[in-house]
Every structure is written in C-alpha cells, then in structure tokens.
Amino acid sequence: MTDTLDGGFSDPVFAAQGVFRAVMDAMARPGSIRQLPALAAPPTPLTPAGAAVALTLCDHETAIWLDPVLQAARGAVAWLGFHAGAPLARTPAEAQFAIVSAPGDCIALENFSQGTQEYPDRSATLIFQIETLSGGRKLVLKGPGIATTATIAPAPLPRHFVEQWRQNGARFPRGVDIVLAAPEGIACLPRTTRIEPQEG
C-alpha cells in the first residue's frame, strides 16, 4: 500500500505544468529532446519519464492500455490507478493512451485507436518507455515543425517500425502519435512526421 501511495509528483500542479509544456514543445518540434522537471518515482517496470508523462496526460476520463509486462505488474497498475485515476482499457483499440514498457515487442500500431476522418483526435497517443534517444538506429525526420531535417536514434523500437510509421502516415488525418520517454528526456513523433533510415 505504501508503494502505491508514494512516488507521485511532490508538487503535482507545478510538475504537471512542466511536463505538459515539455510534451507540447516536443510535439511541435519533432526530433527535439526536452528534459523533464522533477519526476515521479513509480514502481517498476514503469519508468520515471514514462510515469511523469502518464500522470500529466491521463485522468479519470482517459482510458489507458498497458502492454503485457505492465499488466502483470500489480504494483505499477495500482500506482497508476491511484495517482492518475485513469481506467484501464480492455483492448488497445479502446484506449486514448497506451504505455508500452517493452517497445521492441509492441503490437502493430494499426491495432491502436486510429480516430476517424471526422474525429481524428480520438486516436491513441502511445508512450514508449525506451532506453535511449541517441544510441539506437539513426532516423531522419521531416515534416511540420522541422526546418529541413532532424535526426534521432531511439531504442528499442517495434519491429519494422519505419514501415509501420509510413503506413501510419498514410492514414492521415487518422493515426497514432508517439511520445518517446527516455532517461535523458522525451521526444515526440506526431503523425504528421515522416521518418526514414539515416543514409550512409
């Protein structure tokens, strides 16, 4: 019970405002890395960065889907329920947000809520808890919010991620958005961003 009660934001209003600002800046400038303010201290396998984003974006009106690793972690599930108050979605398609603790084993992006042509904002935002934003395979980003190109190297990512992301972009205005939460900060991939392997 103590683990469930402890580890939230020490100053919830100030911390949530700071994290929200970082997420919005990262969404507006895909590929940029934004540091987070004082983080939460959740039970594993939740990470401080992933939990901070979840506490900021999720509430009692937003259903969260957890990947199998998180679903099996009773402490993490109870902690999210207490601090975020968000109900758990039974399936990926029912969730407004998803927290993925093992992105390398993530199900295909098309399984998450894609929104509709009339209401594309009803799609899911995925929070990938990753190990690094700079030590993986280099990717080139292009699109709105990027002057020419931006380079990012997150890891781990789902299998065939570049092709999955191309398909995600082809569904525009539908499609998912991704928040990459790592120890060094966060970066975002909005659905309008085009992504391809680094040449050379």
Contents of the next structure:
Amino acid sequence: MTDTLDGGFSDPVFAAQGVFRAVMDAMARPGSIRQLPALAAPPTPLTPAGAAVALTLCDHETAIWLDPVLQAARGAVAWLGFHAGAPLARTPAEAQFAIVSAPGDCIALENFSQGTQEYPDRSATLIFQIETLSGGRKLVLKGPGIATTATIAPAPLPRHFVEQWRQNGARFPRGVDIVLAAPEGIACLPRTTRIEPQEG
Amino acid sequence: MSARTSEIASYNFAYLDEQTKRMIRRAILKGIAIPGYQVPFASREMPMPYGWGTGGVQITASIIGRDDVLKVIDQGADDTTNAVSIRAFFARVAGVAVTTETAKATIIQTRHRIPEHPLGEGQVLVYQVPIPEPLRYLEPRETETRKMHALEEYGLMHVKLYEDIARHGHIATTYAYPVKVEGRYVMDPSPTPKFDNPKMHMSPALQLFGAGREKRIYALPPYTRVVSLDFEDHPFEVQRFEQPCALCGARNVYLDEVILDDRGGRMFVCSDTDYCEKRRDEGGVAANPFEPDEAAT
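Write the structure block of the form predicted in complex with its partner chain for the protein whose form predicted alone appears above.
Then the entire complex follows, led off by the chain already shown.
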C-alpha cells in the first residue's frame, strides 16, 4: 500500500517545471542529453527517470498505454493511477502516451497513434525506459534543432529501429515522438529527426 | 508551492494551476516536434484582456521556473504599458528576476519584435500572436485552412503576394510576412516587421508562439530553416533605412519614426530600446551584430 502512495515528486510544482524544461530542451535539441532536476521513486519496472517524465506530462486527460511487462506489474499500474491519475489505454492506438519498459521487445511504431494529416499533434509520445544513452549503437542525427549533427548511442531500442524511424519520418507531419529516459538523463527524438546512414 | 505562503489565499506558482500547465506543456512539445504547425490548446482566461498577450503569458507561465530571468518587450521597448504590466505580473506571481538586457534573459516574451542583440542557445523567445493562421484573411473557414495545411496547398498565399506585385510593383507586405518552415508548413511569424524574418532562420534560440484568443500554440526549434515566401524575379527583401538611429547612430537596425512637432519635424530611433541604450552607454560605437549580408535569406 505505501508503495503506491509514496515515491511521487516531493515538490510537485517545481519538480514538474524542472523536468518539463529538461524535456522541452531535449525535444528542441534532439540528441542532446539533459539531466533531470528531480526524479520519482516508483515501484519497478518503472524507472525514476521514466516515471518523472510521466508524472510531468500525464494526467486524467491523457490515456497511457503500458507495454506487457508493465501491464503485468500491478504495483506500477497502481502507482501510476494514484500519482498521475491517467486512464490506461486498451490499445496502443488510443494512447496519447506510452511507457515502454522493455524497448527491445516494443511493438512496431506504426501501431501507435500517428495523428491525422489535419491534426498531426494527436499522435502518441513514447517514453522508452532505456539502460544507456551512450553505450549502445551510435546514431548520427540531423534535422531541426541540430546545428550540424548530434550523436547518441541509446540501448536497448526496438528491432529494426533505424528502418522504423525512417518510415516514421516519411509519414510527416504524422508520426510518433520518443522520449528516451535513461539513468544518466533524457534525450528526445521528435519525428523531424533523421538518423544518418552509418559509414563503413 | 504558492508564491506567498503567508497569505490565506494565494496563487499557484506562475498563476496557472498545474493541470493547465501540463496541458500547455504537452501542446508545446507537439509544436516543437511539428515545426510551424498550429497546435490547438485549451486557452484560459487570464487576468488581462485578449490582445494583451494572453497566449504568450500562458506559454511563459508554463515554462518559467524560479531560476529564470525574464525580459518582456513591446515593439522592441521594455518601458511600454504592455511590457511593464506583464513583467510586473510575473515578478509578482512567480517571484522571478526580471531584466531589460537581452543577453541576461533566459526567457524573452515579445510583442512583435526580435531583439537586435543576437540570441543564444540558452534562450527562449515567446511571441504574443493575435492571428496565428497565415491563410485566415484569404480563407475565413478554419475547416478549409486546416485542409490546406494538411494538403500543403499554399497556392492562395502566392496569389496574394503576386497581387501585391501586380498592384504596387513590389511585394507590399511589410509585417506578418509569411514564412515556410523546413519546407513544409507556411507560418505567420506574428506581426513582426519583415525586417526580423531573417533572424528566425537557423536561430540558436527556441521560439514559441502563443495565441490566446485563437487558442493555438506553435514553435520553431533552434536551427530550423525559416524561409520568407517570394518569387525568383521578386526576391524577399527587408526594409532599408536611409539614415542611422538619431540617438545611437546604429545602422542596419529597425527604426521607429518619432514625430517631434506639428511642422513636419521627425526623427528615426532604434525600436529596440535596450540595444539603443547599450550603444549610447558605450559611446555609440558598438558594432552591429546583424550585417546585411548575413541577414539575406
């Protein structure tokens, strides 16, 4: 019981503001890594960074989809319900946000809400709880928000991620946006970001 | 949590309640992810009239933190009613530091100018926007303009610019000059003089636009291509001024005309008061960071 009630932001107004500014800066400058000024202390398999982003952005207006690992974790589901007050989406297409605790096994990005051509903002934002932003395969990024190129190396990522991301970009202005939440900080991949082919 | 905990009734930090801030923050993120696209949001009543910058105020209230330094300008000036009121509003409801110096501000809320001093990476420029839809005066129906954006059908805007040329011999639009963002969305840069359009292109600062009455938020991430619409034989040009600022001698800056008497006396001075004061303090010799060749886009 106390597991459900504890672990939210200790100073909700300023924690949410600080975490939002980190997410906003990361979204505006894709590939840059931002430290979160405040973390949450959720039950596993939610992570402190992933849960902090969820508490900052989600509320009763936003349905959240959880990946199968999270759906099975009753403690995590109850914690999210109490602290964010967000309803759970039954299908990924109905969700404004998705929290993915095992990105390596994530379903294809095209299953999430892509928005419409008239309202491309009605698309899902995916929160990937990952292990590292620097220890995985190197991704060279280009696009709005990046002066020349940016490089991150997140892991784990969904299968065929580079090809899936290319298809996501081809759907522009529709498409999903991703927040990568790791222990070392967060980075974002808005739909406008292109992953450059690796040389060699 | 409240700005002043000693009082029984007090506002939340930065006036807005937390649920409203979350809703606006979500809209800002989608705006950044789709540069130039107008994201609908549930604009709130603010303690000031529509037209006073309620859209910009709601964005500023949703992003501002205790460590931010806020600058507010109205047509380039820090000392006009609108700018003074909004600065006082945030000093009171958020207790943040305020400044008139462009370089010291982390958030700059603006009504219709971009400061002459170049913006940096850590800065956010928040625009107050009256009519966010660039196609609105050409097509009054929202359902139609939305479809035109969806289909990337911007022929009407080019016809409007062409009619300018047919009637006046040149493109006569001087403010709210339409731009194309990253080759996709046509966007209204708010009623800034077209002189400022080149500063939007590849700016290192994040630019957020808020229209309170029209309930729209849009954004330009840093380092985003922003191209003013034009024709090959009538390329986009910014205003040129024949004389320098009468107070500080600056060239290649935007000037306001000041009427001095009723016999035709007039002077032209910098619209950016902070920039002008800085130059006069330094003896009027500071180099202009915006040389004309850099400004051409």
